[in-house]
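Below you'll find only one chain, the form predicted alone, shown as structure tokens.
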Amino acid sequence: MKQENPKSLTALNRLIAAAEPMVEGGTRAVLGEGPLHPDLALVGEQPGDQEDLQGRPFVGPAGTLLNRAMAEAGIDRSEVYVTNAVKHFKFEPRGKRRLHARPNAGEVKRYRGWLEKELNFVQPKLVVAMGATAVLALEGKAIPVLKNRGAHLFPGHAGFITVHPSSLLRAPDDAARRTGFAAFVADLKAAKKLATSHRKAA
């Protein structure tokens, strides 16, 4: 990261996408969005094909059913800040597709600056970790996203740990997903009820 020191959330955004991409395939930024000030900050790993394309944070297969579990669990998305914690969708060729690659831990650490940087001036009463990269970023370690998963105290910001929608794509059967996904909705609901006790605390 270069070593520019925005003063705001569009200079911040206007940096990230005129740099070049820290991961192989890269091609645009993928930058967050939503309101300043939110009670809940969504961090996921990283774009995917939909959302490179588009340009907008979780647009794709996982983003669909982020939204149902947001709606089930009685959240706005238009008063929720989502973004990711690294910026480029890094991916492999395969033919005329592009297979998502997961971002090794050097990688997530280039990007770690600015996700700080980017919560710093989103300043979200919690921050949920969605998936093993968003806890590495948030973190600065990596710790077990299933072990951990509920509240947690991310350095510099009150969180909560839970695993990323794209995990319950991948579940094994209907009854898997059926499971994944009503304990996925469970947590942003227990997160929704911590960030507004955050809220009322303040």
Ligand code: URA
Second form
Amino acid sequence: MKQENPKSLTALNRLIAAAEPMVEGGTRAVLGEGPLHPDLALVGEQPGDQEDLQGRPFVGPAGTLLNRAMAEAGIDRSEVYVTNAVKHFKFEPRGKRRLHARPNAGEVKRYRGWLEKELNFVQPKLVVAMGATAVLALEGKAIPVLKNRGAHLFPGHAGFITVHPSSLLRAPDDAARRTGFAAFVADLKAAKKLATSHRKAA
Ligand code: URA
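Previous: the form predicted alone; requested now: the form predicted together with uracil (URA):
What follows is the entire complex, opening with the chain shown before.
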């Protein structure tokens, strides 16, 4: 990222939207969405196929699961800021399909400056990192998700670490899916409670 000094979230988003997709054939940058000064900002990995096509975060299968988990945790999505560590879909073409490819550490690092600026404009009470890529972007280095699951102080942000909703879609069977989903809902509830306590303390 060259030297950029946007003065507002709108200006930052304009910069992000003007950037080239990461992979040839990618459609657009997917910007974060939601209110400023929310209790929670949820950070995912990168847009998937549907997000790249529709231009909104978490509108594909992982988003459906995330919406269901938020509803069960008593969280209204319209009150939460939702974004990704990496703003473009990285994929490998396979015939007509575009298969998700995980961004590498260098790519996450390149997008990190934007995420930091974005969160500084959004000013959430608590930043929830969902999965390893979000953790890497927010922490500035890789740390294990499961060992650090729960409340976590990221450099510059009160945070919370949980799994990525896609990991629940990959669970080996129904029992594992159910257990994983319940634990994810419990994390979202705990994060909401923590954010509320930060709000009251502010
Ligand atoms: N997975 C993510 O991490 N982000 C999205 O927006 C969709 C799927």
